[in-house]
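As structure tokens, one chain now follows by itself in the form predicted alone.
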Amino acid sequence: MAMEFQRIGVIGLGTMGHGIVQTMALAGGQIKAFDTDSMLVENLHQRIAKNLSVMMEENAIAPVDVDEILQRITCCDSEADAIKNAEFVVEAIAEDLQAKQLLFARCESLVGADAILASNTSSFPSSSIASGLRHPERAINTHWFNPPHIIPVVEIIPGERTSDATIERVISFMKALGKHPVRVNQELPGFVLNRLQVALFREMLDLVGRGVISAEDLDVAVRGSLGLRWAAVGPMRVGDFGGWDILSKVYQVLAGEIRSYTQLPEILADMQASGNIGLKAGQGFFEFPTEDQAEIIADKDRKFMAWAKTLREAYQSGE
């Protein structure tokens, strides 16, 4: 499928932002990436060529030259350098709403009629992100997910007043990039699919914190369960082939039992006044030792590259 924006400018280097930079240097287009903290631009070309190596090795991607690949990014020294004449811009810049509102004001006087402003924010509202363009109507949120470069789903979500043009225009150009655009048609907070993992992880944190099951023993049971089975067919599929009478019965029993407490869960709380954070702390609920981070990190994008390749593959045979 032919790339609609040839022209595209990327604000933001960080752990999205490079991503989506290599995603869209591989399908094709000539990027200009800027982002204020200058060792994220210095050392993006390395940190793309190291994942493209890696994915090649796991037969994610198909070969590709790389040196190819990275001579369609181009480092700017300045932010205007990095939008201007752009045919897309994306900004996968801070978590803050004025941020992102002056850096979309900003792109309007550096860019043509038809160029289309996206952002990547997990937050806001693109009406809200918009607000104060002479054009909202060609702004819109690309929410990809981390990494992106392999995580095939993006969310699309216009804004109040995003053209019907935009979300076409942007939804095909997703899929000229391999990946699969799915659109969220109500700007609720936490979009579609945070809201799931939050609703998600609210139980199971509950069930943690109560001792009912390790939190080893969860992640075996959801991947050998509702992982497998979802990420086989999707879970309204699931639904259907268990037969909605008994989820129904399943629901009348469970819904009064589940949380839905709105504070911090106990369990939560304690790990963050405690420092445990996760895997930039070294300790969350695994260990995860400071020499082994890398090849940590390294297995789990394997995996993940795994089960894309699995339903990139799956997708194609039309399943």
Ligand SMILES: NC(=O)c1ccc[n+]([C@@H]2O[C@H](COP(=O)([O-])OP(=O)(O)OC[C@H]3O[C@@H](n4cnc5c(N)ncnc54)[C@H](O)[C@@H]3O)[C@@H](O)[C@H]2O)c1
Second form
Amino acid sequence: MAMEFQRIGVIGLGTMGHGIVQTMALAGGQIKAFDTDSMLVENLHQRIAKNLSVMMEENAIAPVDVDEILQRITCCDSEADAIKNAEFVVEAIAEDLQAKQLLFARCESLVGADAILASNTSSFPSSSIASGLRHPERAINTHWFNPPHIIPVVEIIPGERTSDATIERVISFMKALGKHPVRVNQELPGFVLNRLQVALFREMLDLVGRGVISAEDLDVAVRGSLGLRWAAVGPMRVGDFGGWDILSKVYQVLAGEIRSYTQLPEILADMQASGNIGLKAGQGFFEFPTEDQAEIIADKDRKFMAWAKTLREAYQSGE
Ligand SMILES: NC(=O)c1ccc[n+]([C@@H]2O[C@H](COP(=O)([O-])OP(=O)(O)OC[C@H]3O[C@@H](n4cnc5c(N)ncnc54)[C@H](O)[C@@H]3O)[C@@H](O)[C@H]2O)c1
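I have the form predicted alone already, so could you send the form predicted together with the ligand?
Then the entire complex follows, led off by the chain already shown.
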């Protein structure tokens, strides 16, 4: 599929930004990239080369000439160099509304009338980020998932004043990148997928916190039942297959039983207090010895790639 945007500026090269740069360069885009942390600019090529070689080892992508892809990525010393004349700007900077608003405002004076400004925010509505823009019709949220070079879906959330043309161009661009754009029709906090994730986390943390099931068994249970069914056909179809008559009865029995509280579950508050907040602390529900962490992350990514490959094949066959 032809890529409409060739000149792309990416600002913020951390966890999300570097994978977004990689995806766009792999698809043939010319990227100019900037981060206020010069170390992340300096080692951008190295990080992407490593990701690409792992993806090739896992057959997650067809063999490519890594140097050719890296040549399409220019590391810039200034934000303006990365943005100037870009047709498509992605911001993946820290989750700070004002910083994102100011960045997009600076972009407006450096890009052409047709350029699109896409935010990777996890929480702010596109309308807020674009509130001070002269041309808010060009701003949109494109919410990628970590790791962005592996997870297929990108939520597309237009703001109140985003134009239809912008939405259509962004959706076709994401398809050209090999992504699966999913349009969200209203600007709700958390968009769609983070709302679902929090709803499930609330119940899971309650069940584990009360000792109803261990964290380990919960993972086994979900992977081998809900997770498998959802990945294979999607939860709405699972409902259709099961029958909403039965599910309505189950819903009525359970809706008042499951958790609806808004405060942080006790188990999470305890984890925060003890510092055992997951991989980066070496301990969460599971143990992650510091010396093994690089391999643990690589192993997790290999698993994501294997499942993403299965999904890609299903999408390609029209499922
Ligand atoms: N990590 C995730 O799972 C995830 C998923 C989806 C969306 N997001 C969103 O993506 C964005 C980036 O998140 P991340 O996880 O990559 O964070 P990160 O901290 O890994 O990277 C952010 C980078 O932005 C740089 N930065 C900050 N302010 C800047 C500025 N004004 N100009 C240039 N660079 C600047 C920082 O130096 C840092 O390298 C956030 O809005 C976040 O909410 C994150």
